[in-house]
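Presented as structure tokens, the chain that follows is alone, the form predicted alone.
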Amino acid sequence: MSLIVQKFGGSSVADAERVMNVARIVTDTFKQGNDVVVVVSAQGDTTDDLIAKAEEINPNASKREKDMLLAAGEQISISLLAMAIEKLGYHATSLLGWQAGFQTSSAHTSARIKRVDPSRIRAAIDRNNIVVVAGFQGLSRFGDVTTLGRGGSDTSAVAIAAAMHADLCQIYTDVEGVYTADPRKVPEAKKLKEISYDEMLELATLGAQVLNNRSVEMAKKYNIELEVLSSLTKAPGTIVKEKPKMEKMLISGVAKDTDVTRISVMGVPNVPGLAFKMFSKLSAKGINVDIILQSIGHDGLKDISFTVAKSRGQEAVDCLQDYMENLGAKEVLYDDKVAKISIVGAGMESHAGVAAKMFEALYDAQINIQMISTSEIKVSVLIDEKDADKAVKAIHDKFFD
């Protein structure tokens, strides 16, 4: 007998028909002799609808009250799925995050999981129940409901799998696995049978929306084998594990991220310590910086450009403009019409010329590169947002044709 954790996203439980479909998947797994814990997101666009309701009432509402509101979405999903499982003749117990033992930090709307006490889940399993848990939520040490941020249900599922030493954690989505590019944009994209944690983490961080990057980090830390598969078909999915059996591909995928802003600080004095002062100011406000490019000094001055998430772009500009006099900079420029395109693959380590091949693809498509960032298993470039889809297709064709 195996313990299997299954997670279903909002699109998988969007309406009554899909809830019943999920119930059949879950009970089929249970009938095979497995213990099953199911983690569910809010239905369809419920979370976005709740955010809109909050904006309508009070755009400046406290994050605590936002969490109280947003947590309601998963409560609807778990109760409906438990009812569907009962309708099929099986016992089910639905649990909110705090009932399932999720203890989190107090950072409302972006809490971190501190600990999972699965004793109540185990007790329900011992009573021959399928357990349905609300993803995305927990309880702080002050007894307040918290939420984990976008994609938090993936993290909830992996956390349960880690706490209960599950044999497998299945992440059901609306695609059949992890592809070499977004199959909705690149019809020629190929589904991967297996991918390593490191490659999947890079793809998730760089804009691939199949898995939440925090869930991949946790799976790697606790060596939880993940399977990404579709709730709408019975096709085999993609296994995410430490060491895939297959021969390393040159690259595993092409990712696009449009949640990017480029900020350029122009005319900074070319003296030691200025970069430290500038980035420490951003760090103090919790603003993460990604690609960084510093020009060669001229006339005793230099320019420093970097990228941040679009949601933090204006805040970063305001922070730096307040500090302009101390930096001695001439001006701060802001551009949110950019996109980051990345290739990821463990095979890069043993193959020369991968970056050159990517740049050739962009040259052939007449796409200009603004910034470049590299690591052992990825190459990222910053380009105009309007060229993003064309760039992904051109690079994918170059590597996978």
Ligand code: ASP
Contents of the next structure:
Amino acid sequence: MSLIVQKFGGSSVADAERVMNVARIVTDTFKQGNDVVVVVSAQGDTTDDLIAKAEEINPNASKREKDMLLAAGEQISISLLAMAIEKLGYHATSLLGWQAGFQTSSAHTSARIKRVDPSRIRAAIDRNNIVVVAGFQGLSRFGDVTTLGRGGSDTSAVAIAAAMHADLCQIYTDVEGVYTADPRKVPEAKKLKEISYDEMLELATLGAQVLNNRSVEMAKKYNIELEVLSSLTKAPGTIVKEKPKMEKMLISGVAKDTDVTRISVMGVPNVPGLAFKMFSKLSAKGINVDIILQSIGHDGLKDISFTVAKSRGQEAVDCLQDYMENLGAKEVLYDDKVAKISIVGAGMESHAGVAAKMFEALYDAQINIQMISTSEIKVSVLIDEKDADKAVKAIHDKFFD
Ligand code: ADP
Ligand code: ASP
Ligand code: MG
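So the form predicted alone is up there; where is the form predicted in complex with aspartic acid (ASP)?
Zooming out: every chain and molecule, the one shown earlier first.
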């Protein structure tokens, strides 16, 4: 007998018909003699709607109260799914995050899972139940409900699979697997049979929301093989594992991230220690900096540009503006109409000219590059947000046509 963890995202449980569809997938797996733990997200756009409700009442609400509200979304879907499973003639138990043993840090709205104590899940399985767990949530050491950050249910599923030594962790979603680009934006995108943890981690971090990046990090750490597949078709999905059997592809995908702001600090003195001063100020505020570009400088002055997440953009500008005199800077500029487009591929390590090919695609499409950053298995460029979809398509065509 195997233990299988199955996770269903918001669109897979969006309405009564979809919930019944999920109940059928789950009970089919159970009927085949497996123990099943199901992790579900909130229905459809519930989480967005709850965030909007909070904004309406108090845009500055405390994160603790936001978590209390957001966790309600998943409570609805677990109970509905358990009812659907009962309707099909099987025993089901729904459990909230804390009941399922999720202990997290106390960083409300972006808590990290510290430990999962699956004893209550195990006890329900032993009573021949299908267990339905609320994704995206847990309990802090202060006894407060926490959430894991957007897309966090994927991580909940992997955490259970790791804690219970599951034989398989399936992530059911609204597309048939991981593609070479977002299949909703690039219809020619190809489904990948397999992808390595490292490549998937880069893709997820660089904007491919099909898997949450923390879930991939955790799957790699505990060596949990993931299968990403559709809850609506029976097509085989994509396997995420350490070493795919297939030959390394030059590029495994193109990703887009519009959650980016570019900040430029203009006309700082060209002397040692400036970057240190600037970035320590930001790091003291917990602001994560991504791509950094520094000009060579002329007339004793230089410019330093970098990117941060949109949600931290204004804070970063305010922080540097307050500090401008100390830095000796002339001006702090800000642009949030930018997008980061990236290519990811393990094959890059051993092939020259991959970045050049990406730049050629952008040149052919007459798209200007503002910043570039590279690592062994990725190349990212920052461009104008209005060109983002065109850029993804042009780059995808260049590598996959
Ligand atoms: P769920 O609600 O099931 O968690 P998400 O909306 O979080 O689903 O993720 C699935 C979506 O990810 C797809 O609908 C697709 O538009 C998007 N996506 C972005 N990049 C990719 C990619 N490379 N492969 C597959 N899907 C992608
Ligand atoms: N419901 C949460 C969200 O929308 C968690 C998830 O879907 O994974 O972000
Ligand atoms: Mg998701």
